[in-house]
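First comes one chain, alone, set out as structure tokens in the form predicted on its own.
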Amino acid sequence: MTDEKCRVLEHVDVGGGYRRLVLNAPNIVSNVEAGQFVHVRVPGLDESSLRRPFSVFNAQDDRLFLLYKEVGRGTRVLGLVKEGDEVMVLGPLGHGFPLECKGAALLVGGGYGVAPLYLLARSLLARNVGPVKLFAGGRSQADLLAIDAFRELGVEVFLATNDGSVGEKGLVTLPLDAEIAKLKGASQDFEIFACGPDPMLKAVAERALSANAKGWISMDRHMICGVGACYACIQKTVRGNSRCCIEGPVFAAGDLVWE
């Protein structure tokens, strides 16, 4: 973990209220693993303001890629950062996804929950794990992010939207259920990796457990300090309360206790 001064290489609007931020961060990039996150000090906010946590979308050639949505004051101010500016970034933080996968890797993302799944897909494919398949869901087509980037990796993509604007109409569990049934019918092994809103994560975890498959769930919590000191990102597990920023954000599906 390092607190690195990073120069902004690119900061662009990718539609639907989402933005891509690319930073020169050689120290973080050399140590980050898929599923980990970073804490960004937002320039323009007062010194007492808390840093904002972001999943790592990609890390390559000293470049750190973040994909985020403007949802509050902090991300709105972050949206004003320009190419050439410098920001302080703490990371990498947390425990990421395991990269040993038996059989097919089913990646499930809801909205900007796909953010940590791209580096995961790259990492799994580099280890010749596969096939790797992405199941992405959102309210509409605008909430389906970086789909072409996944396809360029060679990932097979399945889409679902609530309004039916692209892919299947309904929840992302629709195409996921079909794929699970197909794999089970062929007696093929698979593991599930997921990130997104809690209702989706609970549904995915239940499917992994019912299929007797390994499931890895990245919990989206407001990780205020990022280093386990504030206890604001507690997640109930079979071992008691766990801090998402230290023991997570990735947990085994069977370890989670849902409200």
Contents of the next structure:
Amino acid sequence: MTDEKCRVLEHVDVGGGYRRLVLNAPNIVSNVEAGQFVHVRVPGLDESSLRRPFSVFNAQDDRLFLLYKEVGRGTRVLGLVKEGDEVMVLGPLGHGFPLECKGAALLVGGGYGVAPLYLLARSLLARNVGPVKLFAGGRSQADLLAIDAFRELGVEVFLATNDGSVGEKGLVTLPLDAEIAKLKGASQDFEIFACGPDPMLKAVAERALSANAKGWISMDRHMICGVGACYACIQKTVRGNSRCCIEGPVFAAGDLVWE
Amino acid sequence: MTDEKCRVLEHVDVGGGYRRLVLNAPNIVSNVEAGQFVHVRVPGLDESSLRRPFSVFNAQDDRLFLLYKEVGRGTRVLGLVKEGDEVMVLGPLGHGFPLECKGAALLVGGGYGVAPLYLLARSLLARNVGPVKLFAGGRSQADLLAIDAFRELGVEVFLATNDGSVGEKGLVTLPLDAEIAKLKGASQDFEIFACGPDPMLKAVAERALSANAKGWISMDRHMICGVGACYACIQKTVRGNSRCCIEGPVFAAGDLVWE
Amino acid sequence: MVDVSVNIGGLKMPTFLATASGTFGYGFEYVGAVDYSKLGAVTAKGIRMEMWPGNPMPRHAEVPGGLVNAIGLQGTGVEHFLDITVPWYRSCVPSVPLIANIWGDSIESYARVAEKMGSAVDALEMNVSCPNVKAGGHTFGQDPNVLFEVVSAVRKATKLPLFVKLAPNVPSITPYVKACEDGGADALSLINTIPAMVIDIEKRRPVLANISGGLSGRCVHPVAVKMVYEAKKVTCLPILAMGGVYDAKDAIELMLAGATAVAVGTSIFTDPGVISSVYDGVVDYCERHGFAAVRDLTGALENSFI
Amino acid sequence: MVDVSVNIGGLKMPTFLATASGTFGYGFEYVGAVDYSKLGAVTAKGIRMEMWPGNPMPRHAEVPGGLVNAIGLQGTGVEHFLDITVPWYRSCVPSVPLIANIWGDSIESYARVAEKMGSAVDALEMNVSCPNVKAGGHTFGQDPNVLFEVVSAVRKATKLPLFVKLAPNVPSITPYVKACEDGGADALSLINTIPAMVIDIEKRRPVLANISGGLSGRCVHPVAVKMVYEAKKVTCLPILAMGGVYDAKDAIELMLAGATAVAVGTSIFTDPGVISSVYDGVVDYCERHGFAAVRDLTGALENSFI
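The structure above corresponds to the form predicted on its own; please provide the structure of the form predicted together with the partner chain.
Up next: the whole complex, starting with the chain shown before.
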């Protein structure tokens, strides 16, 4: 883990309120694992503002890719950062996804929850694990991000939107349930990897547990330090109050205690 | 007095760390008198930062001219304001220079202390008062501001610099004393109008008093409210603790109590 | 139409929004820059019996998120206040009630200035954070027993609605609130500034001539919310809340925590328009959330937190 | 070469700079992001006898200029601390002294955890701002008599340098300082967080699950300077100062006000590099102003203000 001064290589609006931020971050890129995150000091926020955590979307050739949505003051101000600016990035942080997947890897993302799943897909495929399938859900078509990038990796993609603007109309658990049924019918092993809003994660975790499959759930919590020092980003688990930033953000589905 | 939303018409570096800011401010321009000031909410400072007061350099055709030096955080951040930006300007504020000048008007400015003297010169000349003479001092040539503008008004200009880079080498009181001696020798009336650093103001006030001439001294104090509400910008006077923002910034030389 | 009026300790305020003492002069200085129709009361700068010169300069220091001041209660004394200041205020601002903030250096001097005020103003607010000369510089407000005494003495001297402004630097507000209740106060003003100090490290001396001062501004807001919430739990006295109100959200937080009315203060220095924006924002909030009257916001947290 | 070492209440710190409890975990979490050679001590997160789960979520709210937190002292208990945490810290950070911050819910439990610490750590810091279950939620630190008792009890239980961390929300720090002196403390830690509260106006409930929390961050700095200055006037106990230290200027102000050493805290969250920048800036200041040792900054205001 280092606090790396990173130059902004690209910062573009990708529609729907989402942006892609590409940083030159050789130290972090050479160490990051799928599911880990970075903690960004947002230039333009006053100097005493807290950092903001972001999942790592991709890391390749010294370049760190973040995919984020404007959801508050921090991300709104981050949106003003321009190519050539310098940003302090602490990372890589937290425990990511395990890559010893047996059978099919079902990646489930809600909205910008797909962010950590792209590097995961790449990492799994690099280990010849799979097949890797993506289930992406969102309110509308604009909330389904980077789908083509997944397809280019050779990932089979299943989509669902609340408004039916693309894919199945409804929750992402619709296509997921169908696939689980198919795999179980064929007695095939699978593991589930998920990131997204809490209700989706809870639903996915329940499916993993009831299918007796491994489920890996990446939790999104407000953080202060990002390194395990402050104990602000707590998730209840079977081991008590765990820190999302260090015991997580990825937890085994069976370890999570939902409130 | 109004809090006027003003568009920036021009904002240029005039050398030596000084800048000219021109604002569209029809309300303030139509009411301002020489020696008054405006209280500026600096865009870019966080929203709870105090305003910064600036003398009015000129006011003409809806345009308000400020001449200022970067001396701290407020003026540094103000320097980032760009043409087309909007700035909240409270004014006009305070009591300016009286214009019933008998005899010669000796205007004495130190550094950006010339700022309120330009509108004063224009106002005096418009009343056919005079002659108007400017005595401008500074550390070096770069600290002598807007001299040509005064000359274009027909003001006779006397310069002094600490380093002798232009005008007399020494304090601005050198040419001032010579002029006072000349006027007294000729039994001519005069009044002195001054703005600049405290030691200069004190020296000028003493000269006015010992010459039995009227002296009008514009004090520069850190301010909070600018309108007489907070009592932070106190100058000791024969009437007790007076507020520079409302009893001042221009005081009669004989009223000031120097500490 | 949301009803914006409130009655706080017998003072009828046409709106819920006041100005905090020391931040709005004697009420008329901001004419031209402020929409007075949105104000429910003006609290004047502190007044004692006699003229008082205040502290030497410098009197203030800007700090990140706030302002440290030690103006030192400069004022012309109560006679000038009644003869000149109040009539001038009434002529400039005919429709906004005036709260006089009073102080003294002895219990007797508090009572005298309160009595002298008669009914020339609409309410009194006691500043009890100034030193009691008999108690070696301790403030009247830091000891609940002394606080009770000074409030009782002022209560006997005035029939006006009586506010007591309390300091936030206490372990628990409860004994102070009780002292105000027992002394006969009609309302509480919360909070005064937080004791603070700034040092010029190049000169190696305090920035303020008074050495230390009081911290106000945006950053004290969460401290004010806490104090109002704690006070409301132990008293039925209505609360006029102030402390870092820069926008409508800040004001609404204080009202939900238990305040009946809210004052803007240090924020006025940056933006006199804060009076309009806070007023408009609170009214808009009431409309959006179905509150027929601003007074219904007082203490209107979800049941479990009341 | 400026001598950066200080001795504070018997604790030899290789540098004048520490970390504040609760902001730096158990000292090893920031390895890789912090230059530990610039630290004179690490103060670990609060530890009591038994495991403690801390507060429910949410545990923090960002506010302008600061942070309100109610983590609630989550911790694994002293045995795990001594068996696992301290050895791991010593292996990761071999050369920086470790101060254990301790707390309890009774006077006896404070003494027990202090005794249990033995000499495994280099000093103890008492958090006296947690509730005394016997006193209905009042904190140990809010009553000078109780404070004296708990400090005395811990003093008897340990030979380690003993720091007591005091709360800033008091009318006068003097009786609390005296209680620490009389109880046998070796040093004071000033200041703890300021009680504060944030309300979500859309949900009409407190943001923190604990309802209220403690304010820290840049904005509390002038409050810390004032408290250190006031404490220094009445005690010879050395002071470890913390509260809003974001740059070297902030640290120097606290030392000029009377602190022997300074801790960074909330600022680390934004910038772990603050440890280097504060250290470097203080050393540079000493060089520029001709101070041979950082310890010479302590109370080094111009004569008239001492």
